[in-house]
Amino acid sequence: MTGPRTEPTTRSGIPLKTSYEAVDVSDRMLERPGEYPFTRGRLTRPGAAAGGWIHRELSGEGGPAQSNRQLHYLLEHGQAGLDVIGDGPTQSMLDADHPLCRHSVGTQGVSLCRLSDYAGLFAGIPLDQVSISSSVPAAFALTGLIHAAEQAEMPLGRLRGSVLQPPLYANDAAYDSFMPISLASRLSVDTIAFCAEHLPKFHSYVEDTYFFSEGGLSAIEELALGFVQIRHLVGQTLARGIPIDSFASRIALLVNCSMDFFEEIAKIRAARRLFATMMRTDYGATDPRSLSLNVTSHTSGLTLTAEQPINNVVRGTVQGLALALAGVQAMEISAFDEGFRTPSPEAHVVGLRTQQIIEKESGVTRSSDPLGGSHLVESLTDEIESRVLAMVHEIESLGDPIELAERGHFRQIFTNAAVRYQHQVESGELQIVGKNCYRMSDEDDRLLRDIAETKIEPDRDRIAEIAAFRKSRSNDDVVRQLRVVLASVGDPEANLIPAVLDAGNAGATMGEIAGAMRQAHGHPFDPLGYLKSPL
């Protein structure tokens, strides 16, 4: 006897048939690329070919000078855009010389503490020609880029790039910034409002579903939580009196791309449709650019293994191909040494070359939305859209998103997903080649390990550099501007970005500015209890 038959499903649990026919899809198959609701892509003119995308690889290591060399290296190898990630202390809004940071400075990204660090990071980079994206706390990434542009005498209106806005989820699913969620949300809206006035080409709001989906969320959960946050921040921005068409076109979505090939393609198509419908129906946007979502993606680091790292090159290729077929505007392929470290130079080039081969040699960019009309893909797109909307409405029915975050509602979702994923791997329900099937002995599993296992040492010189900087600056000027930050946080009508920029120009560090903001909310200046407030 055999056991009960198990029907196949996608990673999100959507049942799959053995074959699909026209009866399985809606009449949405009549949609055309470049037209509302942009399921089939956001082309600038109907009938145009899909073309390429911005090639990026995540970068950042050590201090600004070391990372600057890395950026130039990538540009020399054909990269068209830059994406900088901060190290652990930077992501947590702590300075390199904080007593608890010394063992992690520069090991998981670049250490950025001062505005001058950004000028060093981007030295020699043509800021008006290269899109600069930053996985760094948005207010500091933005003011740092502004400072670098001013040092290069570059008009702000010519800057292109983006910053991430994760106020609801960062403390639960990434590095804890120790910021009250209401303050983090305000900083996000302040950034959007400031850019709408001063940086018209800059994407002031990237909804980053990648970082929280990497804990094991399904494609449905990933998009649903992303749209909950989009709706929250759009609502908060509109409440400031800022018209929807003045900022909606500068919203982008950074999605994860896992190994479920067709589901990931359908997820991206559904996201474009959901965004366009929401902007028109719920918020009254009329500018076509406000309806056409810019989608970028990282391939999934979670899917990459420390076992048999050569297999990760294949995984990155499969995921990169899915993104190309889905028609994303930018792409990053996670490095084959992801299971060990931030990308080595060799892994950077492999990720970049993978993108270039897909674009230049495979022919998949010669037609827009080449899988449009596939009964399977269209059916999955409809099903994902329906399930995401249902989850968004369910979450919003529970109350204000800030209050839900403060009560730990989203943390529980992330915890459940992580436990579920771990169970799937341990039980073999989710088969991962080299990890829980087709394993190799340690003696045989040596290919690429000499590169992947190269250690990154903490940047001790960076710690001394920041400590010396504190002694060389005018502390009176620093305290004066930190008091302005303190007062600005207490003024609900004030936009905090100018105060952050002025404090940075006076020599205040990121940790000090963030500490002043925390104090204004009645929280400790140093959330870890080691430093005294200068205020």
Second form
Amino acid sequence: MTGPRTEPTTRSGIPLKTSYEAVDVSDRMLERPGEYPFTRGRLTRPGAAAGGWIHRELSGEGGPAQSNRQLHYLLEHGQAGLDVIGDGPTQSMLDADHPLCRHSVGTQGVSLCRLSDYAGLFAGIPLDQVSISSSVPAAFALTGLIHAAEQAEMPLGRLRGSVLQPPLYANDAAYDSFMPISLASRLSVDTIAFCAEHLPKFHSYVEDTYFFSEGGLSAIEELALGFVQIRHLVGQTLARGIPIDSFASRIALLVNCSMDFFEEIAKIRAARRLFATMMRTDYGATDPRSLSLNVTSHTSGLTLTAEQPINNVVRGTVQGLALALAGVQAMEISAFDEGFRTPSPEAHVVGLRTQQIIEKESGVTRSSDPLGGSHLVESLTDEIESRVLAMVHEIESLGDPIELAERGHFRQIFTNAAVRYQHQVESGELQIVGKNCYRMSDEDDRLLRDIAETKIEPDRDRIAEIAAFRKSRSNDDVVRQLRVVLASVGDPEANLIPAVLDAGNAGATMGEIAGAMRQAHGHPFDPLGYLKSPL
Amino acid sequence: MQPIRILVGMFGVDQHEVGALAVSSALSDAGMEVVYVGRFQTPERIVSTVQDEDVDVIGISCHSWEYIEYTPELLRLLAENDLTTPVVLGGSVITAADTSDMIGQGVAGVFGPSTPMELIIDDITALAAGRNLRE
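So the form predicted on its own is up there; where is the form predicted together with the partner chain?
Let's see the whole complex now, leading with the same chain.
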């Protein structure tokens, strides 16, 4: 039986022709890589070679010491940057000894509750050479890094690395920390402002479109929501009187890379052009570094299957190649055991080796933007640019992004995408090898299963350690500093980062500091109703 | 005929919600009433909702290993409250060995990442009607 004939489209629904000719491309002059509007690649130093990127793999499990061993393992295998993710409790701004966290501590990331945890996590790592991308609530990742740097006697001005700023979308599309959206947004701006002054080399704002597109957003929706948030946070930062050229170059984009090869490449090229144009035209940036977007990337976990896990190595290779051709500055290949767990050591090395083979053996990065001028890729780049811009304007016309988030507007977009994706897989419209076609019986599908199915036990010692820590510290100091946090949130002129840092130095935990902030907004200290506020 | 009422939720701080949302939508389309309790559930909270909302089936979406600890607690608490509401689990993290283990402990059904939605709907319909699933 054949259904109605449908015209082929990209994953985002852009109609595709069977071939592309010069007439399909706008007659704009193609700029060279490294020239405004940076469609073909970001600014490079004069004489720099083409290609090359920072290799990263997602890491973090157990407590800080165990994760520190994992980080050193990756560096020993040739990784040049790090990507650390917090466990479920950490991402939700809950401490390890919170009653609801007892079965999850350290199982899907590293448990980070105190400033001293960061010193343990980063022990022996040169913080001025290795760029650490932190998927941990930004204000805490930043103050933790500052603490680790102070312990290592490293001046803040030399610190590299980045934090994610997802205030509009985190609660709906990833980890709900029960922070009011307006407070989350303010914390983002506080971080950006603080770093503009004290950490000039640090990327204080990574716009992470990866996590919220993982439910099945199209490439267009992914970029549109990303730019809505960029425009929101840039506007809020400018409103503080901070000049655009003092922070725009500290913005980076963390994109997803799905399986639609040419569309994903075009998406990244369009993102660079959109960013450059917006920064210059809408915000008056003049420094070329403010216009040239730094792009980091993860290959899509959503496209990976629990079935036949070795096929995920192939998917990672295809997606990694797309990212290399698009000219990203950093890459992470989601691991073959993604359907089951955060990466095993074996999966870590395969992800890293995939990147190394693409970079060192294939030769695809010897020239910048090798697909520049391709009729198909240029046509898709133009089409994505105009569709993203239309969607950004449509969302902005509906009202203030904070209010839209509070009204559940974005949550509806994420839910619709998840349902749409489910339909596409169920109907076979989207073919996924091993899942809805070319399936294997469970008995035959055993390759790599032993590795993928190995579980990480909850770190129960860690729970005891944090509970004991509470008894060992000066409660008076903690309460005094938490009161400062509370008062700072009430003062619209205050930057919250110094108060967070002081509270952490006094021994207050992340859960307590987050609780004090919620309380200052009239929300419960413990959103889940287990803990009493010390304030 | 009353529509089938199914509770859908996730245990602890398991926050990967995409599967739960997609399945809930498909169950609603199939005419069921979904009592979506979402994230941050505990066995106590679920049992209390079951009592208040009169649900026919409990569905737990699993994308962390927390279900291994919480599911037996839930089954025990249901029994202690004289509730016979069947419990089904779904999610890619549940391996074949875990499936046997959970069924052995009294879970009524486990759905993996490639279980067709039709089969999920049929199974939930059968469980709501008081029938056991084959195996």
